[in-house]
Amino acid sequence: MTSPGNGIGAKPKRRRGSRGGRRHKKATAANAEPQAAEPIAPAAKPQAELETKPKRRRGGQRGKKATADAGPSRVTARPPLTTTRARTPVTGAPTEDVPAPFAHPAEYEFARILDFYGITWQYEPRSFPLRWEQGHVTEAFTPDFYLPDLNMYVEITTLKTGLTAEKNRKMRLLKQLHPEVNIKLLKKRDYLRLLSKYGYGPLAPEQVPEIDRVLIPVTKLQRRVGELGALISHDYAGKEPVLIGILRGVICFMSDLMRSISIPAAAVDFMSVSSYEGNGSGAVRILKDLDENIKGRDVILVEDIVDTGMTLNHILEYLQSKRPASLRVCTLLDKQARRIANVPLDYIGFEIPDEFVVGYGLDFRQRFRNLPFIAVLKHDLLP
């Protein structure tokens, strides 16, 4: 039946057993205003017209007047552009949880090889003004990255041609006000290939599955090689040293060695020894012996690794019999948790914790040798 003088059409019947947004759902979907095209309470909608909006509208409209006012409660302020945001530390979950402070997958994924390679990162640390209004910054630009390690800000995008056409003009923009600033724009296959220049090993950590991760980076290896040989250089001042490099994990190292010692003139010779069981003591076979004469020369024994000490001491005592001015040792990496001689180490690159490491000339069954970086192999792979 029809209310009178209501100037409404006839009412439907009555759906029994509908609640709710559903009680009116026909009458309402013929008679309210179209709403599809209106978004629901975008972030950036002014405070006023929200609350302009009707209080209330009978019928289906209940469930989206719920969804409106919930609307600007969900939105997060942006921190300020000037907010330094701290490193948060990644844990190898999927990139499909992107954890604080990062605010899209891409970034996560970039952080996940940073840290795989060891390399330093800052997240967000400095804006960059690009317009002014009567004083005031009315445009800036926020890296998403910064690498201490190589001087260079990044910031990664995504496919989108309209957000990676906005980013470049910003760019643009960013090197005419500040030319001194490194800055480069990666999507995911440019900054797997910027690391791959800059010698961090493979396109990406998935093409060496049996490594845990990377105890030491290219850069702190490259810094510390060339301090050694400032201080081999400081210490032979005046004097020509015979370097000795026992094969074959020795080979990377040696040669970043050598080019690090300033000093006019050093002659280079190799040796080569397998340890084995013989008498129940544990003995060394030397499979290749010296060229050189080093009787009355002064001799650095340049080793890659020292771990029981037992091989090296057997070597020290060979290279004394020959009778050299003076004899001392420089290792890449020392693990003193497994030393059981007592043997003198006069140079040391890195203390290492008991881990099987590859890379930088180090080898598992041959392989890895070619790493650029040192890397702790995963222990399912060992006997």
The other form holds:
Amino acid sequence: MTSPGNGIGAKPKRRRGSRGGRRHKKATAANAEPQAAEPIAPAAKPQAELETKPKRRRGGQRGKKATADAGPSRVTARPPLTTTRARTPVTGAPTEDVPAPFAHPAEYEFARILDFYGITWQYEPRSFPLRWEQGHVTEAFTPDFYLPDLNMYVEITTLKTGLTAEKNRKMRLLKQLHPEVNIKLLKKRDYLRLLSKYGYGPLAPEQVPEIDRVLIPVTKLQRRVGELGALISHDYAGKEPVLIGILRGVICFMSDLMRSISIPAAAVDFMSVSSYEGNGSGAVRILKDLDENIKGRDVILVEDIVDTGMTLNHILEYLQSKRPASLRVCTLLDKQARRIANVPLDYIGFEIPDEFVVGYGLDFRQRFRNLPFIAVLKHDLLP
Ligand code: 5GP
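So the form predicted alone is up there; where is the form predicted together with guanosine-5'-monophosphate (5GP)?
Expanding to the full complex; the earlier chain stays at the top.
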């Protein structure tokens, strides 16, 4: 896998969010920066261990070894790892879910494609020396995969084209010094094409030109939804709340939230309303009413986003008229800067700036709902 300045990848430092925050605690937009910006230090390894890449393999083809000639000398030392590397989950897959030995979600996904098609593979089975000083190897290159049946090495790069100069230099050196080695560089564009061809991985930001930037990446969304589920489970211990989602933007949030609630939910129900548009009627229109009777029950209204608060205000009035035992609101996103109606928000996922966002259920003209992250739409697309 690509690591800037060093082709020999170190395992990423895995980051975990703190669980069990407090009710009303908000994750702010500052918290919601893409994880790609976070540099992650490589794990230190004693030089003695660095002779070759670890031989751990996954998949059904364990035990086979690469047979290509190692070249003028075996790799005896790895150059010191001096640079940190930024981790970018290309497909939006959470980095935490990448199993050993893979250092990057792209490698894991590639291995799954190979497995699916029964193509034998080995992960980083060997290193090729590229430079020597006083008899010691000072630079080496370890391709990500070896496919024995094709006698082919594959190196995946998910860096932008402009950042692949170092990788290209190593590839050129490798071909000069080890001309017998058959190696293919799978560039980011080709890799994304391959993924979509085989139906792997959710949409990556690079595939959606209408997006200005990712505001909340998948990992942060999942972590925060888990925290909200834990809070609700704690607050409603011994009760069986009814969850009511407002269609359609809430679909992803509701589906993840309800599965992270660890107490029994009495029911899950949905309403659909026409958004408040200040049309003078003073009300939102109910397009789909509740199926459940909520009288005397503990109700949690689940919303995707609260903007001016006018729509929510009307829905809350309507639900209160049904005389539930209690009524609380859980919203994934809170665009507080635009608030007009003073609505009570009991559980808030993220406070976000005054931007039009899409993804994770939220749409623009019915598009973008299936993005696995929350992104800001390019301004020039808005009316
Ligand atoms: P409010 O009545 O609070 O002004 O608006 C609520 C509704 O407007 C939301 O349920 C949502 O459908 C829509 N909305 C407000 N802000 C956004 C946004 O940034 N993105 C999307 N996709 N919908 C939004």
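The term rigid core refers to the maximal set of C-alpha atoms that superpose within 1.5 Å between the two forms. Being a predicted model, the structure only gives us computed values, none of them experimental. Residue numbers count along the first chain shown, from 1.
(request) Superpose on the rigid core, then tell me if the C-alpha of E240 is displaced by 2 angstroms or more between these two forms. (result) Shift at E240: below 2 Å after core fit.
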